[in-house]
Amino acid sequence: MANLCIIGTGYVGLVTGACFAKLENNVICVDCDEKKIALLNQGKLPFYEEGLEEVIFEAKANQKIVFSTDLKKAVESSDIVFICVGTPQRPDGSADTSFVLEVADKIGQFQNGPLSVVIKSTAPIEAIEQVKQTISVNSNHPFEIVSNPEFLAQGTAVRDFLKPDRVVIGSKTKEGAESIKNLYTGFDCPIIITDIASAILTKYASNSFLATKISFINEVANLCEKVGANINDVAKGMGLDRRIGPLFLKAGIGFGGSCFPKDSKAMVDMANGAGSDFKILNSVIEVNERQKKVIIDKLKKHLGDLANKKVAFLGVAFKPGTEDTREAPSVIIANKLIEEGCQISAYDPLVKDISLLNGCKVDLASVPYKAIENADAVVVITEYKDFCDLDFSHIKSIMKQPLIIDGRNILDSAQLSKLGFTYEGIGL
């Protein structure tokens, strides 16, 4: 059992804190956002993540987790401090580590004894030395700097934390690594102890490789459409090869979210800074940006001029199981369609707050049929299985034109064709 301070209550910080509390550690989750901390103290989550509410409720009942804005008190009463603040993308693609360094400055001011400082935030290699120097300026106490990257997927983050594929710990010293390794005692997975640079690159390389698989299969899908092949069959055949595997071979409209786009661009920036031309990853990013335009091309193919047309989106979040719309294809595609003069309506089972759409002028409906009413086309954006169970006979009766663009290839094209829909998927 350890006394832990978790700085930052976003997806990574809150899941990390809650799960460590479930493992019987004493956890203080700290954030400068007073409204967010007030919500958490009322038993409410600032965002949706499957299973997280139950874990936090249990931890609070067992008095293993508290939420506070008092960083000084939290640092002073902890043996290990996890930095879990954001590292947003700068316009040039590099990671903005200003929040990490701001926190490091405070840690140095408040440290009152030996401390392990763990970087959970996805930050480039050079940021670790900057954190060390920043803490040193204000502290005379010994401390360890450790990298412990997170591998949490939104929608499955709690499960990913408690039952991970691996735990990666990067440290310059054996003592620093062991202090963090002890937190994962009993985990049934490999625990990799390495240097800090290798730990950081493991995180960046993992996300970049998954992004590469997605862009690759989307390029194959575009080729399938030109030569008359079926991407679903091609991907199935590829995925049965044990060296390739079936995951992340789902053709669609590209990846989004807070990790893949940001981490891919940050890795390119790191490579450029090191004098390495990461040609493959540059192409992955280019393909992903281009893939979002496929929907617009398909709509123009069937509707011609898009001015004054109504397009209904099924799904807004970048993936099922989350309300996150950061770098979501929906927002990018909607903005481009609005520039063409389209009206956009949308339904998402989790996204209910229009502010999550970053100012994009989309009409959010409370039920799917309301979004689809009088639409010239329906576009499937997020692969919610529930969309397959909608009443498509009713949908056809309330649309202006029976056109469906399936950006995730989840609907039954044969059934829709029988009902009289014009159906287009990706790579079919």
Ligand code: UGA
The other form holds:
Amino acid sequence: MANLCIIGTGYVGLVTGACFAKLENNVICVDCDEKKIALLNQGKLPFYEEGLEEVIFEAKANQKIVFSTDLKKAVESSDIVFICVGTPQRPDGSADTSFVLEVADKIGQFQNGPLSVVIKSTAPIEAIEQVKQTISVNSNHPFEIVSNPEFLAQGTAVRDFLKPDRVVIGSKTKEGAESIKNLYTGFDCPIIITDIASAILTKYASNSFLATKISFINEVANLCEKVGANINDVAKGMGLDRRIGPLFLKAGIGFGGSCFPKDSKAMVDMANGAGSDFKILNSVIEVNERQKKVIIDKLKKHLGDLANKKVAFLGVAFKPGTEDTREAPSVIIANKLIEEGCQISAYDPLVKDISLLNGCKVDLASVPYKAIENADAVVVITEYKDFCDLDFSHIKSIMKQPLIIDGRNILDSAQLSKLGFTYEGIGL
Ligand code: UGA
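Since we've got the form predicted on its own here, give me the form predicted together with this ligand too.
Full assembly next; the chain just shown is listed first.
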């Protein structure tokens, strides 16, 4: 069992730390945000993630995890340090690695013996050399840099960590890779050992390929509407081909979140920097941006001028099971509708705090019916299955006009039409 220091207590760091602690390692999770650490020490999580609270509770009870702001002490008492800090998008689309380098600088100052430094943050290839140089400025001790990209999806992150499809480890030396591979002893999945650049590209290419699947199916959905086909049947027929597979073929209002939009742009930037023109990925990004406009067009088709209309959103987060609204289609669509003079109300089972919406002026309701009252249209934004169980007869009675735009194709169109709703999905 290893002594691990996990730097950064965001989704990636906290899930990684908690799960490694569950696997009996001694884990110190460090963050410079004192409020976050105080919260964690009180047994509270800074965000919702299914199953994470239980894993942390158990690890704490077994004295396998502690939370601290003291990076010096954490680095000094660890054999392996995981860098799990954010790499936000710069205005030009490239990944901002300044947090990673700040951490590297501190690691160099505090290192007091041999160390493995593992980059879990999604950072471009050149960041590795920068991390190496930054640590070397202050440290005379030997250290090994390893890339071990994360493939955790929000909402299923704990399961994704403990039962992954694969683990990827990139290292310059066999020994460097082996020390990290040992942490995954007993995992029932392929462990790919490769060089650092290949490990990093595996991560970027995986996210970009999944984003490509989504933009592709959204383009097919838009074509379906023009030629009278049904995207649900088309996607089903495609997905049954084992070479294609059924996942990530759900048409909708486009992908959001802290990963796909950022990583696809960073991969384009990486390609540009290497003199390679990544045409497909540029189109994937463009299609995704355009897809959000589909909702506005559909609303205009039915409501005409949108000024003074009330539109109710079902769902706000970029996907179910999280309160995360980063790059969420909801915020982008709401801002455009507000520009047109619309009033937006919304209900989301997890998004309860208006500050999560980055200044976007949406009225958050505590129950769906409150958001829908007097609305001219309901728009399904997030693919929560529970929305299918709402009382649509009641909904019809409280709306100004019975119009539903289903941005995720989850509702029963036949039932809604029977109830007298005008229903529009995506690609139906
Ligand atoms: C994504 C990847 O799925 C993870 O493997 C990866 O580790 C993570 O990014 C990361 O880099 O940290 P995440 O952003 O949590 O995970 O969410 P996804 O479940 O991949 O969904 C992303 C977006 O695509 C959501 O807005 C979702 O609504 C949309 N989506 C997904 C579709 O529009 N259609 C689909 O068929 C699937």
